[in-house]
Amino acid sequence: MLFFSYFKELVGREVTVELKNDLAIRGTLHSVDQYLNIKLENTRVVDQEKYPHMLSVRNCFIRGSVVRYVQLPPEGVDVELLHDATRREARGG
């Protein structure tokens, strides 16, 4: 639940999602659920030459199980909040 709560705070911000098949998609985070399924709007592919068939995709739903990484904007990362939440999670509280 730690990451779900954190990602909910990032709704409306631009993120880059890298999938397990090496496709990286940048877009505005519209929603995320408890399974870390992600809906992006205003998307664009990072490597457009490698994935030209994805140029027309503007909105997408990404199943959480195919996500490798989510790159966050630097200003969107509250390191202290993450440290505190991680400590609470480790203690079971």
The other form holds:
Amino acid sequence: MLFFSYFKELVGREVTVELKNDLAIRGTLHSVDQYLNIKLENTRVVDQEKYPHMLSVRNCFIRGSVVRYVQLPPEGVDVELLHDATRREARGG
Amino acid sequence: MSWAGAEDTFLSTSLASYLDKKLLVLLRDGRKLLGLLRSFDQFANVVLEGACERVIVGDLYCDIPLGLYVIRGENVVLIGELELGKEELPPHMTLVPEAEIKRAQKAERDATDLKGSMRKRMEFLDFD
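Return the structure block for the form predicted in complex with its partner chain; the form predicted on its own was the one displayed.
Entire complex below, previous chain first.
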């Protein structure tokens, strides 16, 4: 549940989601769920030329299972907090 | 399970806000399906009404009608809402009939196969 909570904190931020098929999409994180499915708003594809069919997609749902990376804004990462939360979780709550 | 209210739906990751809209569904094998979202569940299994496959080869494209499709969730990569009134594809792309796109698709496939087999024969040269 840790990363679910973590991503929830990032709602409203601009992120880049790279998929396992190499498609990279940048957009505002609208919501995330327990499977780490992601909804993005105001999306644009990083390599627009290569994916012309994505031109008119502004909002999208991405299935959690196909995500490779989520690139976050540096100020959105509090490593210290994540570290503490991990230890807490490992101790069993 | 209870149905979320309109406001919850709007803020959640659920596909409910896409119901009855025209969507682009990207599949794991690279296919692109267009259609109206009529139903879905927690696995992202979806039902598309009036589905068609959009085949793109270079600057040519074609929408091949398929009918009513039930897509198993595991094959779904992305579901995109198509903005209404906006050009769906760049203006330099041309709509061609199904027969022509099938030909172009085959030509492209043959070219990749040829490249693959040439590479195989040249493997002893050890490029990369």
